[in-house]
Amino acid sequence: MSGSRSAKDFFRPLAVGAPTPLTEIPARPSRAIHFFDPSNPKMAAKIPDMVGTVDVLLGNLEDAVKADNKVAAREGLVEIARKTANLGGQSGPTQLWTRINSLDSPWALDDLTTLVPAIGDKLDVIMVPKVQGAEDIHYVDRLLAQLEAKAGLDRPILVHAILETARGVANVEEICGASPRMQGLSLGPADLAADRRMKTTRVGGGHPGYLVREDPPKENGVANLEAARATYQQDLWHYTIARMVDACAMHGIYPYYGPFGDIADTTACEDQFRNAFLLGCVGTWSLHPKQIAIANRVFSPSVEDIAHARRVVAAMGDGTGAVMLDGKMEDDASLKQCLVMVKLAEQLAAIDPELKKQYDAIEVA
């Protein structure tokens, strides 16, 4: 059959000497992916002190880096990775990611051919912007295999795609399944809004014009259309996030919310992050240090949720049947939901001493 290949081939290296592809993507905590410009000396100077305080530090080479600074950003990232202790790799408390330039840009190829030989052992994930379909992932996949083989790396660098175009969203399932390297997806709301011709200039978040309005009150059976009526702002990104979450879950990879551009509005930022968390996202982007604390709080299960989850797990025994707790029925489906929360709490407690203290203090009655 033209174009087909054996499922066994999927987990064979795409280049002689390249590391064997992973059969399962590790669930490493990544509540906040904090972006920094490696060409900015002030930002670069802060990186060593941020290790251990944020799950992921991402050296941004694409948007927000001027064309004249592209080479400086690339070289700055190499220097930061080499000089910063405990950053990146499998054992560090903080992962090191990078967002390369778009694949149709003059800089993307040099990004990859420079970074992989120089700091491939430190890079955990490469974020690829404006992914349109599986072909983009296939290109990066093969190139990374060749570069890894040449550099003598013993583990594959993972790939993360940003959904920033209507075509990318339409092809989300094939993007998720395009390579064993796929680590996850992020929502890119600003570029996606422009590509869809959405009528918003905000970077993420809601819009006051996207709303529903309650029905008019009736007086003597007649609707009073002049009466004041409450409105409720809706989430512009609910559909896209939900579709992204389903595609990631299907392929065993991880969905993330993207940027929230209004740095000052921490309340709306927290609301948007929580919406994404409840829908299934495991983390989000941070554009300013104040958003790290929000992300760490929102994408960590609350003590109350973990206390309830542990009670259900303890009460369910072998996981079959049903029990009543606080007047509510809990069954095998409830147990599965609770196990998701308990497992996440265990992963976060392993890297976050304060959370571990809070979770360890829970007593299951």
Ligand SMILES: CC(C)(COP(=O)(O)OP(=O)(O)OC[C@H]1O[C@@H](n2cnc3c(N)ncnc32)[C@H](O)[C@@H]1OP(=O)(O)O)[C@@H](O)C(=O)NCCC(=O)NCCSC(=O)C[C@](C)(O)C(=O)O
Contents of the next structure:
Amino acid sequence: MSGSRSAKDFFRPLAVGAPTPLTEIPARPSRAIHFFDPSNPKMAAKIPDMVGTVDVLLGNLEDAVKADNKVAAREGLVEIARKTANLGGQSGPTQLWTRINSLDSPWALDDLTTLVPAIGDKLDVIMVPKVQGAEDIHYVDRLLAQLEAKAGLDRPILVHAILETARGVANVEEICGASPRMQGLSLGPADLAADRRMKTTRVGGGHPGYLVREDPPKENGVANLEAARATYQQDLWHYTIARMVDACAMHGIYPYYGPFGDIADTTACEDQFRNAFLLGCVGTWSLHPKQIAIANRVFSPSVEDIAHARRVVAAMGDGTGAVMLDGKMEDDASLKQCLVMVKLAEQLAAIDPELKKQYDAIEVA
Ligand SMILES: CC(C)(COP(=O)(O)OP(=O)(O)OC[C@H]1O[C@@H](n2cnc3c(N)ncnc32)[C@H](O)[C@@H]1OP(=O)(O)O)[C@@H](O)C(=O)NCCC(=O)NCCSC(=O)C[C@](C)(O)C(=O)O
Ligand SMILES: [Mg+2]
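Form predicted together with the named molecule structure, per the form predicted on its own context:
The complete assembly is shown below, putting the previous chain first.
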């Protein structure tokens, strides 16, 4: 979707001298987007050693950074980007992203006008919070083009939108298609819950009250409403994540889960991440160092899944027709499902030597 721009203009730079927009968003592994506050000296000190251990390091400037620290966070990010080797830019093992302040805040403009000239060559993706509609992306798109032209950058900085308002969710397709810079979407469950007046006070994750209950057992044909009945907790975020996945797939960009605020509950965190992975998300956020390993594990296909996928690929020959494997029908469509897995495994193996070893050791029976 190109809004009011003609199809041919859509991939022309929005400022004279700005880099040419990409026609395809590179599929760079981004299983964990690890958040840190660049104004927090303890966190900042840990960043150099985290390069190579996580797919994305994100200097957060928005919520969770105190108002008094906004300038320090921005300046801290510039310093970290400049002095940290192998962070950001096209070739490093770890991408560098930032989350700028929201567009209605007093800080967003200074975030962009400071970061792009200072470290625009290292910043891979700028996350924009609380995106309401295509107009927010258009604003950032033009401004980035002007700043990139002025800074002489040769590669466009990509944009990622956080879906955290009801209007943003309603406009999700137009947001994804608003600019060739659009790289992906994340769920912002805390702001979204507040904006929708949902009644959960958690940052992502489930809620024990959101459930279905099994039918009452019958005694002599009469329902016993006093009997104990099992309940099953449901996923509050299923609808929104599914909408995000479709909107992103339609526009050739990438969906991500988002934050899981119960840092101590690593099991429920893993479940929430896995639901998102199964539904089509390519990654998630990590708020605490211990969530990185969970994300890396969940968003890398298992050895069993890759072994199965390769078997189907081998059995399907030219990719047409139907075959039986272990009592199950496989055909053109299930082959495509398997190829999604195999392709992802190849991309991950290219940056993760441990995974490469595991995938290489698979023998196709
Ligand atoms: C949760 C907190 C307060 C616990 O912080 P803590 O210090 O109490 O934890 P800890 O377990 O004691 O930390 C151990 C060590 O790890 C360090 N550490 C701890 N975290 C990190 C980190 N991220 N990166 C690097 N280092 C980290 C920490 O400084 C400490 O260092 P030390 O051993 O030298 O004392 C802390 O982890 C934190 O502030 N994390 C980031 C929070 C954040 O970015 N929130 C915003 C994203 S979620 C959001 O915005 C919502 C959304 C989308 O907008 C919407 O749904 O609407
Ligand atoms: Mg938020």
